[in-house]
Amino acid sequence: MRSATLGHIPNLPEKFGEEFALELFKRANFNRHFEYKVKEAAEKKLFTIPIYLSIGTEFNAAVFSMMLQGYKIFGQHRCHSIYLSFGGKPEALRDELLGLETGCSRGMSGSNAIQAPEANMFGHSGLMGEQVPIACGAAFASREPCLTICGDASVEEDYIYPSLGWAATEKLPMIFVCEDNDLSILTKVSVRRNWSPANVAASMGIPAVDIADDPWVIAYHLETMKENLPGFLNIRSVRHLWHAGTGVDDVPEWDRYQLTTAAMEKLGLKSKMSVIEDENKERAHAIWADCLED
């Protein structure tokens, strides 16, 4: 069931507090302003590669980075915000998208398979869902905690579930996330399958939840799951732009950015958020200014 309130837990913003909310906003808001500049650059045809924007899922990445510090990161194709939230250098991401040697992957990864040692983030070849078994191998070899993120189409690939089974058998220190936007490019889940990835993970003995993209609900479950890994989160998310590119498919089902900032304003944080946003806008503009000058 797709709903903006799936898995809702009352009063979580108050329980996590103002400091948590402001840091969450700072990271997600910068992600959004950086991506707006990427969108602008794409529309000016500055890129020669497909661009996968994370507008709509900025808070997912922000809360992952706050709750899973020290984890090895294996991101999916829509991973700009993941890279930025976990401490990647925005200038290096800009250069990566432009195909420059100064990019975080020397211009070789592009938008969809970013690797960045400074963010403890590991890339892949671009094969859909490939990051999941790679992450399992890393967790098995190192016994260090790993986060791997895929989409609701990738989770259908036949190498995902053996990876889950191996993680369950070996009790690997892993968090699996499926960012479920109900779309494989444009094909809805209901056309593709009649099963839930969270239920499959749970059948293997992995603690699993099916929740909306409320960052406080995500934080609550990550905090709980970290004590009993592996864990699996199916997060009902909404992309606001095309699968690849800058167009719009339809009116978004819900706007998590608006819902989250409204909750923060109820905490009395509006003026502090305004200051942070001004700083983030200025920072994103400075990073992209030379590229976007006419």
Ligand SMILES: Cc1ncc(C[n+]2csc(CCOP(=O)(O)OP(=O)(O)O)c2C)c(N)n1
Contents of the next structure:
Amino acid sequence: MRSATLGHIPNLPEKFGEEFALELFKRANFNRHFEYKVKEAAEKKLFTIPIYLSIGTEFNAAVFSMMLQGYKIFGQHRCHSIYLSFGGKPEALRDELLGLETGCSRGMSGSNAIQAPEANMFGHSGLMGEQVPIACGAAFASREPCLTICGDASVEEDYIYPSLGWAATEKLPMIFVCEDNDLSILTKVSVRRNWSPANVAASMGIPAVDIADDPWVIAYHLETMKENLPGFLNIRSVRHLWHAGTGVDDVPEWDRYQLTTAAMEKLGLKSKMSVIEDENKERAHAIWADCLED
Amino acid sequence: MTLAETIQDITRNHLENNNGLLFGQCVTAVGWIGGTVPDCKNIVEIPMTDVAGPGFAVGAALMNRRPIFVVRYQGFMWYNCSSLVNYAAKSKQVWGVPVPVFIRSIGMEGNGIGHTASSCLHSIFMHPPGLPVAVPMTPNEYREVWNYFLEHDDPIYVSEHRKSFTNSEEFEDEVYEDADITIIALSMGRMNALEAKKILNEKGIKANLFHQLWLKPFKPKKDMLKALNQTKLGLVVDSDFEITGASRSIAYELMHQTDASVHALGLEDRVCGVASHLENITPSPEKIATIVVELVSNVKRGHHSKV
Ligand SMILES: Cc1ncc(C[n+]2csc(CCOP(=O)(O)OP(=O)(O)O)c2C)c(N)n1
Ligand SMILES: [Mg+2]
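Could I have the structure of this protein in the form predicted together with the ligand, to go alongside the form predicted on its own above?
Zooming out: every chain and molecule, the one shown earlier first.
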């Protein structure tokens, strides 16, 4: 079941077109270069707080931000890419990791509880799954669309099933995402449960899909779901680095970054991507230069 | 006007005129929560989810709807507390984002309601930062707490007690020059302390009585400190458990601020049973009186002074 091609739909990159692919690349590629800098800073011990890197899932965040503009965001701990893609200030994230007053939460949240008011992104308290009912409450009270993201583990939390049920009952303007990297820290899904979150959501009457982290497939489903909220996506993803920290557990099951950029190159975008990448690298470098070179 | 009618009035105004919301389970049935909930718009019947439900209210508070979140029995707060203490109470200090939820947590006791539904649990909510705790027992006190909520942007834990819903009286503190002891009473402990005073009067013991509305922040009235310094003996009576409870916490504060030896009397450290002889509820007037007699006579015998 779990594979890089789960739910594959042919010819989507062509259908979404060049402009879409380039913007997607721009966002995901910046996420990656920013995260590389965070990794470098952590390895140089500029900070010793726990950090939750999103390397491997940059395209998920990028495609959410393109498809769900104006949504209020309720993510969980692994959310640097979400923050950056939706328009959170990178300097404020850097400063937050450094524990500075100029950080996005003035040093109160670190890596895992970041907020970006400028991007409608609310902080996460660190209680896994709690963001989901809070997002539902916000969607109910404002009648404005909300995106909430949990993991394959936090989707098991007691908070989730009543939230899905309430969202279905009240027809809440919600997109639920389960970013399923098959890991609760190091424990695989098969050890923990035999049910599928997408089936649970579907059983409550919520349109639900279980797909791989192909950004075009995600975009395709979001486009349809947005017309009839709520919707639920279980997205099979891969985290490349440790749960917390910069190390590597194993060879990644698949490399979505590589698969996606290869597909983009097939669209004939290689040289344009290369220009974008240079700009992103330079931007990430400039943001981190002062502290990394000190 | 009774306390229940006052709550209903405040709620109606909030829901009809302030775009407020009220969240709760089965609120529009079986007596509309002791007559405290009006029949009007913006009442949200949530499903039976004591884990996710408070999160719904937190989300609504983030959207500036200033929700009232009703929990019918304080015992259910063990379930309901996570997003209230972990998100609502913290958010302002962590993110600078206020989450004003008015938490109506209703205490109940007696009539065989047993160990889960009975008693008050306000003490545990004094523990985390960012959550003021009040225990209003009268219409004016309730209005004071509501106005505080509207004038501030904190969430607030309001420990109510069913037995006070029919009350329409306001209570004055009672202070005497020649009192033997100063009682500081909370929640239904106040009603029982008033009764206890009658028993004590007959025994020739004079007790000051202070009615305490705010548990957190706890700012003792000057008169209370003065009275304690005079009597040198105090007793805090509460409807919550005594161990690490509001009664002991307040007694500790008062001992540090006065020369008095201040004792605590709350629920015993045992599970409340259903049969009346097994109940563990607000100390009865008789029990309060017995304890006071003992404390006063100990002092007279030279024991139990402050060390
Ligand atoms: C309520 C709660 N329970 C347990 C934890 C400890 N914890 C932190 S992250 C985590 C695993 C989360 O896995 P998942 O939701 O799949 O996200 P991922 O880290 O894989 O991105 C656990 C168990 C917690 N923070 N909160
Ligand atoms: Mg996981």
